[in-house]
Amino acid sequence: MSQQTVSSQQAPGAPRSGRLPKINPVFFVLAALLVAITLSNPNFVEPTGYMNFLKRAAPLAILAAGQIYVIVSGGFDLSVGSLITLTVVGSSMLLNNNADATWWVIPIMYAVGLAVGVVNGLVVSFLRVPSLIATLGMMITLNGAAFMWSSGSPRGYLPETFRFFGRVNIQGIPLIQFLPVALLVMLAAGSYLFWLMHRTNLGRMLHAIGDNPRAAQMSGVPIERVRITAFVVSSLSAVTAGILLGGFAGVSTDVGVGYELQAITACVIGGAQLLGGRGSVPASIAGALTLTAIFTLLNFIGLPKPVRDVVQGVILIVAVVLATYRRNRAGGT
């Protein structure tokens, strides 16, 4: 079969005719959590409450929307958290307190993200290294690079021209009072990643590879090229998340710690299958909002941070068990 045939047929595990299911359970869970948060803190329904919630969730939502590309193709990208850290630390070192340098520093960071994604994809696709191991090695490498570059203490600060995307709110908006620029970035990135996944042949090929790589190859799918593209999308999403996080809190050598697992957890909450072949961008973004809502609710009721880690770990364990069970059941039918 030709690649054109793949594009015209229903890819295994892909939404029918490129369309998403009408209602994903994650949206009901998110709604229930938002109600619970409102009951715990009535101020949440004020514009300041829910807009700040969306602003905090934006980096994770963008990261999850990129991570789902790798997960659907049957892999993982553990390097995104360290790439976030490198983006923040590297930007502060390159800017060196010069606000006028923002216009060329941000493109350089995206070029670094592009290079990281290509390397991850090449190692996984051509050297046949499992994505878990390849991206774990990249994570360690990037963390070491950020530490060596800054000597453990980043120089300078991020000027307002850089922090604009994650920090600034557009004031005077009717009804909602203000609109975070971070939310606009999330909507723009999410819309583009939705179109790329669910309205182009790339999404069909990603689902086909994740569901059955051998069948996809026999159908003419360029597996190596598609997998490299998935890792590039994930890395570029991490750079975008890093720019937003740099705007939130400034420079830190541990700003990206844990975000790789949070992104995977968000995709799982959104219904992604960890063994590949199933997942969607809107559901992953909703999963990120849901995970942020869980953390917010736990904070409101006074539970410590370790409880968040336990909840996140349980979600991942259950997801792996369910994914394995479904794959084994499908293989036996």
The other form holds:
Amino acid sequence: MSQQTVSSQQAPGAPRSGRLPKINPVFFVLAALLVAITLSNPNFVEPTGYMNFLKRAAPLAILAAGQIYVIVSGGFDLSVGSLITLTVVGSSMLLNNNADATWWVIPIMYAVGLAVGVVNGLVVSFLRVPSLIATLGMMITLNGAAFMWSSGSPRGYLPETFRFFGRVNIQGIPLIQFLPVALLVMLAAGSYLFWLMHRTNLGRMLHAIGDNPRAAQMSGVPIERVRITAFVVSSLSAVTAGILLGGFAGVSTDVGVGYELQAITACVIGGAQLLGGRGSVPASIAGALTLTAIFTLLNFIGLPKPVRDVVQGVILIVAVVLATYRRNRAGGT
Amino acid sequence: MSTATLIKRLPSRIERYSPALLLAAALLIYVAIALSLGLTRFLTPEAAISILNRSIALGMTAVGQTFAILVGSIDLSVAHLISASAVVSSAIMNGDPAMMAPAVVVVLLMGALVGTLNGLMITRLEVNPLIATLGMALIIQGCLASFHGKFGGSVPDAFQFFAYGTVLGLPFSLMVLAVVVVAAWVVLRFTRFGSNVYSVGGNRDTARAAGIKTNRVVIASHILCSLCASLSGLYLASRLKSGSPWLGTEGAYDLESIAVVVIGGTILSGGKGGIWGTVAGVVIFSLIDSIFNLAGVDAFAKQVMRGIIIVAAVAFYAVRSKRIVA
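The structure above corresponds to the form predicted alone; please provide the structure of the form predicted in complex with the partner chain.
Everything in the complex follows now, all chains and molecules, and the chain you saw is the first one.
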């Protein structure tokens, strides 16, 4: 009898050991949406259907996988959208239609991303500016910089060598016929970020800081360094997303507009807790796929863009309400 | 012991007056540039009024945002609510002076409704305020865009008095802003509701334990915030003669109002700050714009510097705090 009580007490206690208690509901939602898309458009099960879907979702998925680092550590990164714009505009300016320049332009863009992340992290950690304001300031600054660099009207196009990552499909693969390079980039970035978040000390320290910064500091977590790393990861993922988006779309100064909010939405749909302490990379990627799937579905049904905004708003709120409800029922905080 | 308390008190004093210090610095730079360029006509009282006049919409929105931030919340839906208010008011008035009063009433009711919904989502459903108001913003934007085109209309000339009329030589809109500011100050400083706002923002659990109905305070703050946004939507409709669904987002009133409030020394986690800081923040913002205009800074460089200035201004007093910020 007493043993029974112990074991029954352990069962609800089990989720607290740090593992995900059950399968995250976002995966079920994603599966349901994919079925719904297939029902409304049977072509979706063809490789061209789902591969194009994954290709389109790749930048947002990478962005969300980076954003979750900052969210888990308790902050926000609003500067990613403008960093995408800066990456696309800056690359087109540096490349200047010269296809051979790609190999050094991409490292330069990553260096810019690194610098942006470090500055964000330094401002938040040492100047103690809340990340909302710090990255908002960075967003305004980077947007201005993109405009300044291109004198307001970016011109030219990105050469094929640069668009390779976002655009090219590797042909002739058995079973799936073709494989977009963007998808490979997403898988590589996603699995690296998964490993970094869930299999290393850094991930544990990020969770600790987000949960209780003071306690983390007392137990010897180098708060500043971990914070800066989180912002750097987010910025580098934004540059990656920017390179992919540069491959899909043309050069313009509003490529990245709205991506920061979509990335945060994706993380929230994936069950991340704003202000820190809870979040997972695969769930955020699934959140990004879910968001893209919703847009795709609404598109197939033939709803106009305004309705999509309303739906995104409602989904955002419902996702958070459900997450809060689940947490409260589980007795956590 | 007295020296110890003095040392402890000194930084808090600096913190308290730092919006004023920033304002003085901005004013000094403005005057210095105007003098050095020999543009003394920018130093007259008329010039001062025109500087203030440029930031009326931002000022009204920021007063409301101050309530939301003080109570420990935030409102990202103000920009879209401004657009919605402007569009709805011009659609209802449709050039007919007789419809002015109903339109104002409808718009303010709409603001109150949006604020109530925001507040209910944040308190009853326990949604993070950022997400709740962001979701609300998306919903308003979607509604606006799907109705756009069916709505036309413009405001009657009589309504343009709000933006262009003068009373006793002062712009009417500036006086409305002054009334809003003073009313907000009185509410925060002298009423029970005002002190409840501070205690709920400082620590919601303690406030609840002390017997304050925290949910009501949060909802009321959000209603005030949305009402102020609606008012600034009415002002913009009056100034531009008709509403467009991009009014609020183009002016970036959501993020700018937050930036202004924070520059004014109100801390994002709530419970500390005040209206006069926000007013200082608004004036600093329009002074910065005027400085850039005087100095002839390129529009894009202006944006870059603006971003840096926002962060630097907040860092100016955040840097001394020992708290770990998110």
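None of these values were measured; they are calculated from a predicted model. Residue numbers count along the first chain shown, from 1. Take the two forms, find the largest set of C-alpha atoms that superpose within 1.5 Å, and that set is the rigid core.
(request) Enter the rigid core superposed C-alpha shift of Ile317 between these two forms, rounded to one decimal in Å. (result) Comparing the two forms, Ile317 shifts 4.3 Å at C-alpha.
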